[in-house]
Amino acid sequence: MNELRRESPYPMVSIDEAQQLITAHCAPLGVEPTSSLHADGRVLAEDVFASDNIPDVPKSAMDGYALRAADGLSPRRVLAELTAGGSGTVRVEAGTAVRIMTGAPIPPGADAMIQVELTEEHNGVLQIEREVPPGFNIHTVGQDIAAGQLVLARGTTLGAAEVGLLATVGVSSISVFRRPRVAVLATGDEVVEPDAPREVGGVRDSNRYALLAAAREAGCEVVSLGIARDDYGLQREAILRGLEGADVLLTSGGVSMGTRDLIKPILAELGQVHFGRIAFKPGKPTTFASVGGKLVFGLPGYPASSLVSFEVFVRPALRRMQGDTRPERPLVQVRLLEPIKPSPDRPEYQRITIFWQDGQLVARSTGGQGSSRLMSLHGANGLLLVPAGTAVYPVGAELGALLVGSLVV
C-alpha cells in the first residue's frame, strides 16, 4: 500500500519571492500593427513624435475680434469674417478689425483679438470696452504640441486621451504589444456547470467565468477549456490543448494536497514548476510553472483564494506581457474604520471598500474573509495588506493597500 504523502515537496516562498520569480520569466510578447483609432486598452511599441506645430498657424482662442492691439479703444471698421473651416486675404491695418471665430487662423496685420462679450459692433463699426495687450487670446504656433515633440513614449497604455492625440498628430497606423492569450481550465468531479443540474455537494463553475472575466479586464485574448474531470490523462490532455493555443494557462482547483490533487503532479512531468506554496492568504498552494516557453498558473479552487492569487501574481505578468511599464496595481496607505484581525502565520490580503472621508483614504471591511466566500470580493475595490500577527489592528491604525477597483464616492 502507498503511503499518502502529508507534506508538500514543494518549498514555501514568500510572496516578493514569488513575484520575483514571475518577473524574471515575463516578458512583453510581439509586436503587431494595429489602427491607432481603434487603439483604446492596447500598449504602444513605440516612440510618437510630432511631425507638424500645433496649431501651425496663430489662431483665435474663441468668439471675438481680431485687431492690432496700438489701435487702444479707439473705434475700428470692421473688414469681414474668418471662420475655422474658411479662407480669406484680409489684412488687419490701423483702425480696422475681423469679425473671427473661435480656431480660425489670425489674419495679418492683427497681434491680438477679444471675445465678443468685450464688444460692441453698430454699422459695421467695432467699439471695445477694453484695451487688450498684443498676443491676447492667440494660441501661438507649437503652443498644444511642438514639431518633434514626443507625444507618446513606449510602453503607455492607450486611453481616450491617448487615441485623439494620435489623431491630432496625424498618425493612423501604429505598433503596440500582442496581447497575451489566456486559456482558462476548472478542474474537479464536483464542478459543473452554472446552467447545469447540479447534485448535492456539486459546485457550479464560477471560478472559470470569473477569471477569463479578470484575464478580459486585464486586456487579454481568452479561450475556455471547459472541466476536466479528476482523471490525470483528462487533465493532462486538456493542460496541453490549452498550452497549444495560448500563451498563459490558468487552472482552478486540484493543486492543493489531496489524492486527487493532480495539476502539480503534471506540470512537474511536462515542464518545470518555480513553486508550488506561497506564504500568502487566501491562496497558499498557487503554483507557477513553465512548459514549453508558454507560464502556467495553478490556482486554488476557492473562489476568493482564486481572484485574490490572480489580482496578486498574475495580473502584473499579464500586464508585463503586453508591455505595460507599470503593471502593478496602485498602492495607497488607508485608514481603518473597525479593527483589523490578521492571519497567525502569514501575511494577508483582505477585501475592502476603500473611500474618501474628512481629505483621507479610509477603509472597511467587506465581512467575512474565508477562502469560499466570494461575497468578499463583491464590491471590494481594495486588497488590504495585512502582515501576519496576533495583534488586533485597531480602528485608526494605518496599513498598505492595493486599489484594485474605482474608489468609492
Second form
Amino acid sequence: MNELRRESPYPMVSIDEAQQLITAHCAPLGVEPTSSLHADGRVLAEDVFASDNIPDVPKSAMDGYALRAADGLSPRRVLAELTAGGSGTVRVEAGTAVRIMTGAPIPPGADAMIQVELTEEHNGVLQIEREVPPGFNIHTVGQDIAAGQLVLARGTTLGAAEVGLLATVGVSSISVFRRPRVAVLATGDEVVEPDAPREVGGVRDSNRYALLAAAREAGCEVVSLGIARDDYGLQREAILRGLEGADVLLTSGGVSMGTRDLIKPILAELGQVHFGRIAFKPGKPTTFASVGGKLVFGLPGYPASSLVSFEVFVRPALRRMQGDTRPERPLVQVRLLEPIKPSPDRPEYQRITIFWQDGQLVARSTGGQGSSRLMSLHGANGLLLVPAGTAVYPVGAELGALLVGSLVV
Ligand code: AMP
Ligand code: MG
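Structure of the form predicted in complex with adenosine monophosphate (AMP), please, following the form predicted on its own?
Complete assembly follows, chain above in first position.
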C-alpha cells in the first residue's frame, strides 16, 4: 500500500499558465475531404471563393412587370410573360412591358420592374399606379455574391448558412479539419455503470457519460473505455489501450491525494506531466500530460469539477485541434442578481444562469456550488469568474463570465 502524501509534488500553476501550456501542445490534426452538403459542424480547412456572380444576370426581385422607367405613368402594351427558369428573348421597347415572375432574368430594354400589387392589366394593356425609378426591384449582377469574392475563410465552423453558401457557389466537396478522436476512461473501485446494481456506497458513473457528451458537443468522435478499478496495472493498461486509437484521452477521478489516486504516477511513468495542479476551483487536481505524442487530461472525480475543468481547459484544446480559429467561449460582463461569496484562496468558476434583463446581462446562481453537486451545472449557461478573496460580491456587482450555452429567456 502506498503512503499517504501530505503535499502534492506538483507545483500549482495559474489558470493562465495551464491554458498556455495546453495551447502550446495542441495543433490542428490534419485535413480530409468531405461533402460540403453535409458538412455542418465541421471546420473548414480551405478558403472558399466564388467562381461566378450570384445572380449571374439581372433578375426580377418580385412578381410584376419589367418596363422602362422613362415611360412614366403612360399605359404599356404587355408583350409576353417571363418566368423564373423560363426562356425567351423578347425586347422591351418604349411603351411596352413584359409580365415577369420573381427570379426571372430582366429582358433587354427594361431597366426597372414594378410589383403586381401596384398595377392593373386589361386586354393586354398595363396601367401602373406610380412611377418607378430606373433599377427599381432589380437584383443586379453579383449583388449577393461577387465573382472572385472570399465566401468562407479557413477556420470557419460550418452551420446551416455556411452549408447553404457552399451549395450556392457550387462547391460540393471541401477540405475540413479532422475531428479529434477522444477516449474517455472512468476510474474508481466504487464507480459502477448507471444501470448496474449499486452496492452500499457505490457511485454511478456520471462523469464518463457527461464527458462523452461534452466531447461530442465539441465536435469530436468519442470512444468509451469503461471503468478501471483502482489498480496501477489495470489503469496503466486501460490508458495505453485508449491512446492506441485516440488523439486525446480523458480520465475521470484518481488525480487527488489519496493512496488510490494513481493517474498522475502512471502518466509520469508513461510520458510527460505538464502540470498536476491548478489554482482554480472546482478542479484543483486537474492534470495534463503528453504520452507518445497524444494528449491526456486527468480530470477530477467530482462531477462538477470534471465538467467545469473540461469546459475551461479541454474544450478550447479540442476546438483548436480541429482548426477552429475561435476556440474560446465568449466572455461577457454580467450583473449579479444575488450576492456571490468568493473562495478565499483560489479563483472559482461558479455556475450561473445568464439572461437579458432591463438592457443588460444578469446572472443568477444555480445554487450550491459543491464539487459533487452536478445539479449546479444543470441549466447553467455561464461560468462566473469569481476572483479569490474574502469580500462578498453584492447584488448589482459586475463580473466576467464565460457564456457556455445559449442565453435563456
Ligand atoms: P476521486 O478523485 O477518484 O477521489 O473521486 C472524487 C469523488 O468523485 C469521489 O466521491 C468519487 O466517488 C466521485 N467520482 C469518481 N468518479 C466518478 C464518476 N465517474 N462519476 C461520478 N462520480 C465519480
Ligand atoms: Mg477515485
